[in-house]
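Presented as structure tokens, the chain that follows is alone, the form predicted alone.
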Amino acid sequence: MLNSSTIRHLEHALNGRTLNHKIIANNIANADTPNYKAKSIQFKDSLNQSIKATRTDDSHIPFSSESDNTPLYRVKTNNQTSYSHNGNNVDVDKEMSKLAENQLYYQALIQRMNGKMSSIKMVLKGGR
């Protein structure tokens, strides 16, 4: 009940969203360090893979992007862009409103996980 594919997906996602958060606070701490370049995480890209390649029966092999091992999502540097002078690309006003963004699909997450857990509770109550 607890290793069913909902819940793996939304762990998934949690720990993405949470490593989220941890790369956006480090992109605002070193937002005057000079030649710091923002870093973001990639969720489409992966999503995208993981949508083409779906398993439609248990005995064929998993793709890699189903296994519990492979990251959903992959953390991206830009060094391309420079916004300061010192070669730091950090715009604050931006990673604040990313980390406005990824707190509601977190909390959205947390929702989703808590309603699992009460139809499983429920389950084993019997249905009272």
Given for the second form:
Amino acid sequence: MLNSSTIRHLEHALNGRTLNHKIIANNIANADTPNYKAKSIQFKDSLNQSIKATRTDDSHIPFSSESDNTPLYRVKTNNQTSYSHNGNNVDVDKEMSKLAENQLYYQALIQRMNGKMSSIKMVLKGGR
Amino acid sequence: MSLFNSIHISGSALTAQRLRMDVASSNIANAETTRGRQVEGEWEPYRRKMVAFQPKGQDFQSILSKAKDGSPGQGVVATEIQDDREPFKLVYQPEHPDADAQGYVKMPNVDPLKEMVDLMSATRSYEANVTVMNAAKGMYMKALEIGR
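With the form predicted alone in hand, show me what the form predicted together with the partner chain looks like.
Zooming out: every chain and molecule, the one shown earlier first.
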């Protein structure tokens, strides 16, 4: 119960959401900067990473998930478009809606974390 | 990973937008200033100023780390205040103390309309960044409630 993977997964997700918030903040901060290109986050499926297959014999071919140490998210710059004549492509409306969405995800994750914590507390108190 | 960093990002944008507002108000205030600065003993009218922005962290280290795994960025910084090289307006006003032999006075190249638009744009950007900062604050307050 105490070292289940739930908290670790939630932590990963919270880290990703924090990074996403930073990216959105930076995009909005640079909304008037010439030639700035908007950045976005790309999440990777962490399910495959967390499901660990174990080799029963050393002569077996290693599973790909064992050596996979790549981060679960990466930052991508969108160089394709240009909204304004100074080469900037930050869409403030889009960034603001992404901000609201990200905030809700973050709060949902915190709530889940709290739910997990309270069940641990419940167990520690012996169900009282 | 800290959320405080994102508050710094929004903070840098607030500073930059405030500078932009300051420069726009200075331009409007000096829209009629015929003695901006002295060039070779002659008075030159006030020249319109403009702010140049750049993403923060354009040094080698930041660019290298960005190329390696992609960083979210560090905000914005105002690099310099430039002069507008547009020519001065000539106004016929023979009684003006700064009029030339033909009776024309050189007026600053400030267009109040342009300045007002710039001012509005700066205000809106400022508001957007305040919203982002408040969002970060809300998220941080939530994070403090973990395990309560």
